[in-house]
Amino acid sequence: MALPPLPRLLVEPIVRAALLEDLGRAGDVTTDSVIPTEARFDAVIASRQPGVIAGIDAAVIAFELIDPSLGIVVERRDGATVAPGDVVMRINGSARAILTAERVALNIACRMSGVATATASLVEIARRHGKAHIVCTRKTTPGLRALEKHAVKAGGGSNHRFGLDDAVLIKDNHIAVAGGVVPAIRAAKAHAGHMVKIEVEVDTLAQLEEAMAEGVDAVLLDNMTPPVLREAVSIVGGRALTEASGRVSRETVGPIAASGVDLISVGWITHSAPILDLGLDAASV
């Protein structure tokens, strides 16, 4: 199933406030005193490393918002696969737009495919020793999170919270300042609507047991070994969603799998992830 694109009118003022910040107060003022009016240009954007496409609406809407005239034919869609060479678009008319809107365009896609790229490895591995799901979390870019929580669905993963209304999500720090994991819980029941669900971090199997007699959607296991974690696992019993977090990686994220949990949530593919380097060149065809 085809990955639906983000809504335009989400993505638009994203794109259109980094056009902005680039063309600064005077445009694009080495295109323009270069590159005669009448030029055309024949371009593509293809790849130069193997990994997952994403981002591409963004970079459609950038060469659109400088010149709506412009031809555009998408080649690869957010999700897919490419290889060294592969076309991801095609773009042709003014080379003054297309030359102005290069580089924001490439950003964004470049920074998105990375995202998705790393999210694949991982759902890769995951893959190979269970059944969890690989989820982003909060820690993204500010004014980027649609845009990089889209890209870690097109590399096969799955969405946390969007932003603190989603859930109640009580953290170590909460727990603190409440006086301990039942206040807190019971606390959160209190307040949270019907519609809400309530997940609750732990450090130790202590806490896990506290938080499974009062009742709650979710546990978040945070930085616990495999072992610790299996046992966990068996605690819970199915009667909540499992998550793993902390210390993440690809190195890690197999033996973390294979514990039995349902979801494992990873930092670093929105906050580090390296980008897919994507080129901008002249059309060969």
Given for the second form:
Number of protein chains: 6
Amino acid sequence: MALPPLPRLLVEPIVRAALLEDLGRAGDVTTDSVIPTEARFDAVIASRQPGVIAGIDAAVIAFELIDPSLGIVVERRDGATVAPGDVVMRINGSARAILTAERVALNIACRMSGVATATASLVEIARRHGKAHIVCTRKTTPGLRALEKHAVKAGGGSNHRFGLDDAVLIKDNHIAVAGGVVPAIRAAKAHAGHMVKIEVEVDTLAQLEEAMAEGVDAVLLDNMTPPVLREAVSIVGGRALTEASGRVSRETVGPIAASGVDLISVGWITHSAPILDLGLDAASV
Amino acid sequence: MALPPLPRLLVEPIVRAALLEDLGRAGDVTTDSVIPTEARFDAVIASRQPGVIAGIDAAVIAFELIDPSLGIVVERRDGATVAPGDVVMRINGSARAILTAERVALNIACRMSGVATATASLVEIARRHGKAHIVCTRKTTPGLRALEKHAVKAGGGSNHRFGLDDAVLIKDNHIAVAGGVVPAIRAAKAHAGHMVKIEVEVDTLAQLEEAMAEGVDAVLLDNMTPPVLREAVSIVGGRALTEASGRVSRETVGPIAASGVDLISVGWITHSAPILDLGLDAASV
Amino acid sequence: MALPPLPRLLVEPIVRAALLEDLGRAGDVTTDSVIPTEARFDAVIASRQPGVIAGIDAAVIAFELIDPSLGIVVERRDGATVAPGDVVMRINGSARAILTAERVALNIACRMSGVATATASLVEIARRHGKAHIVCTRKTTPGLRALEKHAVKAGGGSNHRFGLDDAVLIKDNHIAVAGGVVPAIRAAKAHAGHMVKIEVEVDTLAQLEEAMAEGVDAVLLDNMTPPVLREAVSIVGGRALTEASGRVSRETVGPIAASGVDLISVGWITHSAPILDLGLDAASV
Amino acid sequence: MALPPLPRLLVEPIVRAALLEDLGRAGDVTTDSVIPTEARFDAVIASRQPGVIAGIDAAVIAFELIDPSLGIVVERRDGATVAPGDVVMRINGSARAILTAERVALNIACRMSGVATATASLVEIARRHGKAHIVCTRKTTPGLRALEKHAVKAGGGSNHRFGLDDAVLIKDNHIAVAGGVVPAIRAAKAHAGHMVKIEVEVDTLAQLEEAMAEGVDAVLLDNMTPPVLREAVSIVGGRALTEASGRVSRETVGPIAASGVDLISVGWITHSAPILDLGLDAASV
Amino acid sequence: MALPPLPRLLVEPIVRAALLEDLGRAGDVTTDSVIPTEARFDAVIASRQPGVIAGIDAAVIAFELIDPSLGIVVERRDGATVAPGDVVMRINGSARAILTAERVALNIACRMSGVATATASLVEIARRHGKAHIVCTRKTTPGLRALEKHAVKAGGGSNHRFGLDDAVLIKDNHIAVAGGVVPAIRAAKAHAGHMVKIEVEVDTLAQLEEAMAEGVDAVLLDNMTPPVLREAVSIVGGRALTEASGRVSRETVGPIAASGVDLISVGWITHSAPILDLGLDAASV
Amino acid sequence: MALPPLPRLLVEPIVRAALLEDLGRAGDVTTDSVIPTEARFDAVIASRQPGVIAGIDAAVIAFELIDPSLGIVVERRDGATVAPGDVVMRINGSARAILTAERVALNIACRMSGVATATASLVEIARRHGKAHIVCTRKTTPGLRALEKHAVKAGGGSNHRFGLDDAVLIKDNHIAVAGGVVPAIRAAKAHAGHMVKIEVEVDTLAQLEEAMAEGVDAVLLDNMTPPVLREAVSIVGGRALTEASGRVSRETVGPIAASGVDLISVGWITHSAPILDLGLDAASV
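Please move on to the form predicted together with another copy of the chain, as the form predicted on its own is already shown.
Starting with the chain above, the whole complex follows.
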């Protein structure tokens, strides 16, 4: 099944705010001065790098919000793989409108495609070494979490929790303040709702044994080497999901996946992925 | 003079929105379940990498918005250089509040410090080769332009225009639609306000000659090699600011700066800089 | 552990909007005309019915937003049981401020206390007959979901999912369109994130067997009689959480709880609970 | 004349906020996982109880905001009486869109229809005993006052003031602080605008005499028995509108109306009315 | 009794928006560049013209929002009369903060004082000729109605309705479409709430007779000469409020007031009043 | 080239807020009571005074937001000159919608046309005496700066900076605190971005000489007489733009323009211009 788009109700306010941020108080003074009202433009957005596309719906909304009469054809939807030169979108209509919306449309699409591309590069390696899904974290750009989580899915990854409220993740500082893995897990079970999964971060196999004795939905195996991860997976024995995290890179993801973990979570696919370079040009005839 | 902070009026709404994005509808279910109301925590935010700090005011606001009674001491302000292990901020008070605000505070500070660090790395090289300032572009994260432009300044860079409305920048597509450099510049002069500077992008020295004959405040020399840039600087002869752009990296910025241009604009310091890794830990005694 | 309060960041916008809705464009024309600026008032909010308190933090915020200098003492926090005449809160200071904020403070506190009281009445009965938790649904008042879910917890209940995004609940219409229980569960497992629990609504024991064969986190046993529920609980045999729903009232909740289900979900505690009558009066000496 | 609809400008923001509250950060994960993109659904919203409809425009907006291409036919407009099984609205189109919008549409329509139904039940009784209009109060749900006041009109009731700013209502606490009925009325007359009506709450016939001697537009006769109300009406003698309030129920409203008062104000039709049970089902062929 | 201030809850959002409009995306680049962080400034806001002050609370909020640590002393509150040179407010503290907030503070205070001054000039003349109150209309600045209506009161005037929803005012176009004064009044009485006053605009004495025969709360006597107004007042004979409107100026307001009308409504005090010139200067020693 | 319209994205929120301010919580109670649902109205907005039109796009949006099905024909666009009686816009459709939107549409269009008309009156005189452009200031109505700056352009004027962030304007208080013209200019040059112009206010020719020795983009010649202005222009000698300000009126603008300055800035065209009287009437046949 194709990746379902995010509801427009979630995406449009982000695009609108980005346009207002760029238009300021006076709009596009360059275009308004230089481009005649009646000028038409026939543009394409094409990729200048190989990668995976995301954020296209948002780019479409950017053009529509500036001028609902623009003709827009999407050639590559979120999740599509592109080679350099591949046309992602065609936009036809008022030159003023296209040039005014261009930067915001590209800023969102390049960034989200960058997230998707970074994710895909890890997904591909992980797939060759094991069954692990690549999942994102809460280390997302302020204000863009929904879009970035969606871009991770476009890149073939999966989503971890969306915020502080939709799952319990007991981390090292929680354990330290709560006085250990066991009291922390018990407190979580006593207070969390029945539809909320509970995951606990463990730094050692001893902590892992404690956690499994209490029972949790998932364990976050933090900064463990592949051999230790393998042992951890064996200890868990299918009683919980196993998630590896820490120092995940294109170099390390293969061995980590080969350890048999279910999930590998990676912060940098959202916080440090470079953009995918998309550009808007005049359509060639 | 120290870098003046951004007005809180501009920063607080961004932080508030980021916190609400993370809190969702139910707040921090982990912390609320696991951490006793009365638990206190004595935390530090320290850098795990060498770099330049930015976004600290926003991080402070994140903690304050969750709990105005937290004790906060800023050890390194925006623009400060840090080594691994350097403490950037100390936070003392309710463990719940600190753990709830942690991620949002770090998400902003890590990202802005990443922008500042990337900028500083280019600034340092450019300074050794010439007088050129490193300047950012409009290729910023949607919703975070003010913060990212400020982070560029924290890294020693300068700001280009803030949006479509505060300066004229005639780019290749404008020139194509307007019918050439000369009609575009004339139209801009006829319509732009007297407090608005006019810059024009030129791809060739022929276009540059045309632009200088009309007179502009600045020229954007796009994708020219250092030798061509040197010739361009000579043609301009101080009659306008010269700005180089295109394929600027740590490798190329030195030769570009050596060409004598006034400004080097770089998109990747805002759109593709990796974060600076800052972490929150229990303060050691 | 006491019920943790909702983050002020979530509550304050709701209270602010309610005050602006009441103040309109001209503020409190009665109080401004009739009450001298310097008049002081010493008020109590007391309950006129037996019940359980909720929404008190929001009521406090209402008074603070009108006048931060008011002296406020909370006598009964969310979750406290009250008898008629029990004082819930004391407010002392400007008579104008108190009379202007009164209605909004009461509107929120009465409504949330009504939800808590309705919940508590079911919780108490259920506890006497079994282990079942009373849980709320998404049938909440538009705009007040976070407050109402919190009020349910104040009344001793638990929360079901907070929205469409934090858990999968496959309902009858989903099953109909998806072509059956099995394809629906398989599709959900293929697409939902690993931190998202999956629940499926079943109307018959045959559907239940299908669901259990696929494996889910929870089953919603819709509109089944206590004997059928008992059989369902036996079929599930601890492999999933069992949730009863449909026609739950003070009369039926005991037998339903006695069937051994884990959870009983009830819409009316949020959509049809009458308010708890709280009133503001002059404090007696 | 049919009840004029509320301006969409007032209603749409409420519906939009309710949808965003339900969609959270990730949208409808169940529907997106389980329902194929191309699946169509032919649905009806029907009443499961006898009652009076309100909030239908808001329900339509909920579906439209999720998918403007849905086909929607309204069968019963605000103010219509329905029997169990009566179809209120038909919705045809994308199954995903319909199932995603369903809960918010129903949450608003059920609640508003509940207010209309409660109002209508009192209106009908009052009409048989006298000329009194049933009017609502400011005891409305925070954020929903405009919709609830409109639902009261759909149920045949009338609206009291909309907020603190559009009429003067001098209540017992005002009188106490102002030092009596007479100084309070005089202060109100001195300061209120000429388009603002003045009403005063009186607890005794002595206070009523004082009020009538000063002259007011309306008197609120609080918690008086029908015989005392009758005497009050006689004292007023048509010089002001007479409004009864306090302990109004289906049992007491007849005798109160029979006392000859012009208005009977009731808080519970907005603060404690149970919803009218409307449900969305597949349309039968 | 002194003029009660508008609730801060109503005023602050307007001031905040005005500051953000002025700060743009980068704040005050002049002050941030030119004024040292530690510089202090001791400023006064003084009037350069005779007039009546309004909008001072908003000006105070502007300074507070930029820097809550500024020392602010208000010397003339809303409604005070000032002579040229009179100090209205003193502000002491960070020079940067004061210079950044200055323009917004003055923009609001000058404009509102202009409204108050214009109003006062008419009030004074009207008082010498009759009992008529000067009242404003809905011809206010978009977004500033609450502040401007308050400024009218500071100038000694009264407020007409605040919007389309708080009173009925049947105007010429309504009468034309409704088919006459009588059907229009009857429709209004049938549908408007009991706390809503009804006023009708009449252009002729014949229409006035019709209106009085039906009974209304007020009549708007549009564009009548003083002799006709006098006759109209006599026809009404105290049965309704009489309001004159149309071509009201400093020249005509005396004769209009002398006609005996209760109210004179004037659009230009809100839509065309020139500002009162207030300026911020360094405090002299 | 015709004046480009402001982006709808900037204008619509202002119009929407103005409509909500007028509709309040209940909408147009007069129109809803008096005008039948099905009544149609054929209206024109015509000018009652000679002047220049602005704000027409906003007026159109006001009608569209109330009823998108209205037929609207704009006869005079922003910048058009009108004589009394000239029709500016025709609106045809639901009488209710037209009468509800009327006041807000007129409030914006009358005010903006007032700004344009005031500007045009100065532009015309200035043109006869010299080359000076009439420019506006930051003395604009809070919340309406973008619209008013646009109206100034409709009247033939030019725009000064849009806010504190898009240009440096060193004023008298900055110079006083910074310790003189020279240090202030040097600080500005050191800190302002390269796309930001620098202007300095000078009160004397001595200050002007200092400023020109440092070099700035523009000088603001404050409150100088025409002969002194002439001398100032001569001192500047084309090295910077010269802007005159202070006491500019229809009487003084000619001599000021004749002094040879490039720009004349005027606060009153935005802060004190009377409206242009536009009215809505039934279209004659």
